[in-house]
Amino acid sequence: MKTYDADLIIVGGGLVGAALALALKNTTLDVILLEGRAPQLDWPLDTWDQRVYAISRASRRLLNEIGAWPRMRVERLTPISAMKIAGDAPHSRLEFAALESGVDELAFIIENRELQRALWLALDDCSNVRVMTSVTASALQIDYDAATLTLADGHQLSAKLIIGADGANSWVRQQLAIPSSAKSYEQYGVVANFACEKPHYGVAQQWFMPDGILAWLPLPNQQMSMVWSCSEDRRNELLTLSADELAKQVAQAGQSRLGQLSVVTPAAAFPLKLTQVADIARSRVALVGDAAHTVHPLAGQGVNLGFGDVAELAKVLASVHPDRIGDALVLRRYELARRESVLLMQTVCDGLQVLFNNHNPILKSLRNIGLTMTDSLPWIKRQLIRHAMDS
């Protein structure tokens, strides 16, 4: 009889990998979570992470169920009370308000490191999860009855199932030569945090511009997080500005809606791309999060898609006998269940990016009319926001 070191091994202990391990805590499955570097769990509380996420209602529900949400510090959370979107023409706008949608908030803004901290603290209560840090995998072999990971020190781990939760440049995906296509947007996401002269009242703001997309996300203590999707030239300009000049340019780009700004966290940048993966599940292997898909950040749905993967895969694995968790037909159920949601979000985000990153005067007129018309249709607005909240 085949012996295993664990029922399943999750490669990658980031947000999605850690959430999957937690989602399996009430099962009989023996789980190993493999992470090259343990996250930092303590930092000066007067500093703020450059990367933040808009957590949807569905993601919050998952995080609460797996025990991570109660471990997040309320003073690091910001509820979004409204969303204001402006096109690149006067009076072209679209606005969503939580009260109009019958909810207390549209989403919550949370720092990457605070969310990671809460997930890892919750892992301490998982008796069926073994966390291995400071280790890296060097080889992956898939056989009929097992998946075997060879670590950099030569040690081998065998399991019925390997989960690739190791990001957009997934090592697991590369080891299995799973085809993927990457579309570069030839843009970068420039992120920074600012203190604001005026209160934001929990309102998130977004501007579609001819050369990119600017978003302001509310943070505690009258601060906001900026995400500016822009060209390489604009990225280079923003990264070389002094703190004062950066604050002035960002305030001007946002029509000074929050008054004068001052830099809290310096600017950083990352490339933007769309990644589509041919197979997110095969015999003995499944991919989750950015290893399975990436999207443009304009809708702020990347991490929520990953948490959707977690919810679905955990449900599938909990519904079958432990001996069958690596079966191709079982994992196919997960792949089919996620296909529509992922494809829809990728198509919408990609379409909006192409539509607004376009200088065609006809398209410019149509996109701005579309924003204004949508804003005048309450039923459509409610459907859009409820879909985003439940994604």
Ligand SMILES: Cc1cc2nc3c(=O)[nH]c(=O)nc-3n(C[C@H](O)[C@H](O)[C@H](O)COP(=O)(O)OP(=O)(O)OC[C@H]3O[C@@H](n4cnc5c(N)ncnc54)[C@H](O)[C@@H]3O)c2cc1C
Contents of the next structure:
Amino acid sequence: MKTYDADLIIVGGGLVGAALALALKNTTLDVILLEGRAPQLDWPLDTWDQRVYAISRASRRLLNEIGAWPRMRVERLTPISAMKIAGDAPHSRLEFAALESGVDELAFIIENRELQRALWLALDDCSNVRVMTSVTASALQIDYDAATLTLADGHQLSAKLIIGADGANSWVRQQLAIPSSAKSYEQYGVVANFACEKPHYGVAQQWFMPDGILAWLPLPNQQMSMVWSCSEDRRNELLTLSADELAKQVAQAGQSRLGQLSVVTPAAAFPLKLTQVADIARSRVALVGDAAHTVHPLAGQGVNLGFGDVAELAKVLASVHPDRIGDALVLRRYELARRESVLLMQTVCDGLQVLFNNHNPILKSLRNIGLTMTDSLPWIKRQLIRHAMDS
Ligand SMILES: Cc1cc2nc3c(=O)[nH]c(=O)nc-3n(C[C@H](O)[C@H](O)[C@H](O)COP(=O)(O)OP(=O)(O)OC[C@H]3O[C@@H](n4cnc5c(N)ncnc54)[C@H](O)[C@@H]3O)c2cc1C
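Now that the form predicted on its own has been shown, please provide the structure of the form predicted together with the ligand.
Okay, now the whole complex, with that chain kicking things off.
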């Protein structure tokens, strides 16, 4: 009988890979989590990560179930009480409030490293997960009864199933030549944190502007995190401004709604692209998180989609005999269950990006009328809120 080093090996211990390992903790599966870089778990508490996420209520439920949410420090979390969206014509707007939907918050804003820390602390309590850090895989071979990883030091690890949780440029996906298409938005997400003169009251704000999309997300201590999706030229300009000039330009772009700003965490930029992957599951392999899909960050849904993958894949794997976890037919159930939600989110985000990144005057008036009309239709608004919160 074939012996394995583990039932499954997860390549990539980012937010999604670590969450999947945790989601398998109540199974009999023996898991190896392999991460190239050891994550940072400690930092001075007066510093703030400029990578932040809007975590949906569905993701929060998952993080709670897998034991990560209770490890998050409440003083680093900000509930979003309302969301204000402005178009690129005067008075075009769309507003959502948590109370309208009978909930306490629409989502939570959380720093990347705080979430990563909570997940990795929770992993300490998982007796069925072995974590290997600072390890590089150099080859992957798939056979009918096993997947075998060769590490850079020549060591080999075999398992019934390999999970690619290794981000947008997935090494696992490339090793297996799984077809994918990447559409560059020719935009960058420029992120930075600011202290604000006026309180934000937990309100997230977003402006669809002729030259990009600006979002202000509330952070604790009267601070906010900016995500400015903009052209390469604008990115170059923002990254080279002095701290004072950056704060001034960002305040101006947001009509000084939070008064004067001052930089807390300097700007960094990430290229934005839409990635669509032909099959996220094959015999002995499955992809999760950004390895399986990327979306424009305008709706703040990327990692939430990844947590959706985790919930579904963990459910499928827990429902079959451990010997069958690598079967193509089993993994196909995971793929089918995720297809619709992922495609819907990619289509909506891509459509909005295309609609607002367009100078055609007819489209401009249509998109602004659309925003304001949606604002006046409470039923449609409630459906949109429910979908965003619970997907
Ligand atoms: C500007 C911007 C703003 C965003 N805002 C939001 C938001 O508000 N809400 C939201 O839901 N999403 C948001 N996203 C999307 C979110 O950042 C991603 O969806 C999420 O980080 C993906 O997590 P992941 O674990 O799949 O991949 P990654 O975070 O890329 O993690 C992959 C991990 O795999 C490891 N790795 C890679 N290759 C190997 C290898 N060969 N061997 C071992 N380890 C390996 C890496 O070291 C890394 O730790 C935003 C994205 C951008 C660019």
